[in-house]
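Just the one chain here, the form predicted alone, laid out as structure tokens.
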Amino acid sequence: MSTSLLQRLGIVHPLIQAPMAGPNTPALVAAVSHAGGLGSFGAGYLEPKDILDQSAQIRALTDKPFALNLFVLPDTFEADESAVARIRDRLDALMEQEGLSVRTQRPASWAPVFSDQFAALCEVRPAVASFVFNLITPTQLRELHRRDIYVIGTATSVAEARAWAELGADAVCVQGAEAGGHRGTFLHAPEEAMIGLFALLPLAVRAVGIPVIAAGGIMDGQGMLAAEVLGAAASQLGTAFLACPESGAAPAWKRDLASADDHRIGTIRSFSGRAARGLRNRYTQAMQPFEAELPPYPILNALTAPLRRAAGQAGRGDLVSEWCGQAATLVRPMPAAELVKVLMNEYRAARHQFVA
């Protein structure tokens, strides 16, 4: 199944760079794709025009296949205005206390309109479209297949993997509990779907008849081979690419990854209103007493955006959402194409040793 997936996607290596919305850049996506993997661009935060513009930048850098990723969300959101007012007061007080001059503001919209983003994705016509946070509709799936776009869904449980397979997705990416960034959970409460990758992976492979991609805590070629032994058709790595020069992660974020204590990496909701794995820091400590009153994603995510931008510019990694997988300290700061080469050399060496 691994060979058929690579042939269908037009890539050389069983390696997918995770679509990290935020720190991802066209340069990172293009570098991975040009090196024989599948670069993925996280477009969940972007307006349609930006999706078109940045996809054009990727195509200007490489003629290789790449993926676009979207967050499947409602087109509109209803906010609890009293909760919004309370959290704005909390955030403004924290920013004042930490010496940041910026303050929160109520945005014109809480998030881009998904149906408009989807239309832009169809216009771009990437080789691959991947999705998190929910299923797309059967009509949307048919629209993608009509354009010969390969569809990958994200699952954090066997039930979610089955849901994507029954919808007609071409492949499913199973996101283990170790994975950095936002959880893709949509059929369960987040705490009910924190399943370790190497437990979830063989269960999902047995449950569905489509290629299964492994994501969560994989940082080297040995981990890629381990996932393959358990049935994965390919491995998706995100944190491994965060320290690359092409990554858009803030310098403080890149610096903090290499020295992160494993027990300080955990599931956080206080930055965005949705469960996500990253470094616990000064911000998460300050917001912990108020977690019960935090508004959901994307409302909280929009409200914390000014703080995160200002903190990043000030080099305050302790106030930034430093998303990362559980094995973050294994990052290697090198150009993305070089990292792909290193990963695949490790994979081949481990495979040779395993077969021998």
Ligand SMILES: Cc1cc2nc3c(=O)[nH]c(=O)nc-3n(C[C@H](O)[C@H](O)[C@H](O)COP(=O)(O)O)c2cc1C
Contents of the next structure:
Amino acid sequence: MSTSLLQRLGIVHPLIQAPMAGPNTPALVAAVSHAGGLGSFGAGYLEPKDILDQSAQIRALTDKPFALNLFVLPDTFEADESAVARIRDRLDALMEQEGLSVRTQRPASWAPVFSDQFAALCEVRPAVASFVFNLITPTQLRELHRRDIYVIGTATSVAEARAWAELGADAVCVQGAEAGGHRGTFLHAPEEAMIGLFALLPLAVRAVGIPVIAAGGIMDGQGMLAAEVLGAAASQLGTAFLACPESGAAPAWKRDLASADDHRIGTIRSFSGRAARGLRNRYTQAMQPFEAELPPYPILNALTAPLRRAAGQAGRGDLVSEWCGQAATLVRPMPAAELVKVLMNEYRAARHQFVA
Ligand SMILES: Cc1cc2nc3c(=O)[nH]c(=O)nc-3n(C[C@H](O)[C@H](O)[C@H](O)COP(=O)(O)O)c2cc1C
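Form predicted alone already given; the form predicted together with the ligand follows:
Everything in the complex follows now, all chains and molecules, and the chain you saw is the first one.
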């Protein structure tokens, strides 16, 4: 794998623990970085003060480099009030039917202000900043480079990979259709950019002159080697780390990963308003008839928050978002440092077996 990427990032293994806004914790990120991979902290849902606080917690646990990740969004959002009212009625009726006593609320703001989050990231000055959902601006890129921060963009098509390369990003992470969590797509309708990693990766490697990182459905060292053979400079694994004790995923989520039928892992818009891969469940089924009237991200995400919180507290995995990639059943619940070791042993063994 590209030693220049590893050297530049100061990491030992070609392994990136994917940012996972929500279930990622400082302990998970620090454990992976400390074990020689690159831990990433998805801070997309956090207010600036929490970004500063969580980053300090990571730094208290390790002096190794780590990545901070943000959702690139506008600073403000206009909601269609009649769509909001309609979906609130649907959600309130569902909560009543499911015996949850909370009801939806109209939040003071739909999401944290991106430019404030970006300022917090600059203040933290992590070794790596990664971004998803859109491009950052050339000015923002310059601000990061001025602070010597390595910039990784997320792409779900060759056109998006090119856009990041033309902007001047240091590397691009291609997210295959297999990937768990939100689709990073920004130049296309999400359903038009559901490209499998084995197709997207070699296409992107040929299209851009910067290191390409592979993400989507990679759960073991053999998968990491396969990505390397197709030109990846490193592999980014999310779901593989979800069942680690350091992950903040709820117990029901961790349990459901191991038994998830592959055909039940689908693309879901009804939790957040943005396409994301996860387990279809009782909630997604109940919301199916209302697909056409769902408000976009982050409006719907904010409106479903009380339901997700209450259902989570009640241990109702069938009503919350359980994001995961298509190969989720290959998950191995073990401490993150141990998982890094296992992955790298598998990677080395596969290399020995298959590469002369
Ligand atoms: C629970 C979960 C949350 C995620 N959150 C983020 C995020 O905050 N930022 C991001 O860039 N990618 C996020 N992703 C996507 C990952 O970066 C990556 O594309 C994906 O995990 C790769 O597929 P895999 O889960 O099959 O390994 C998330 C993935 C999961 C499973």
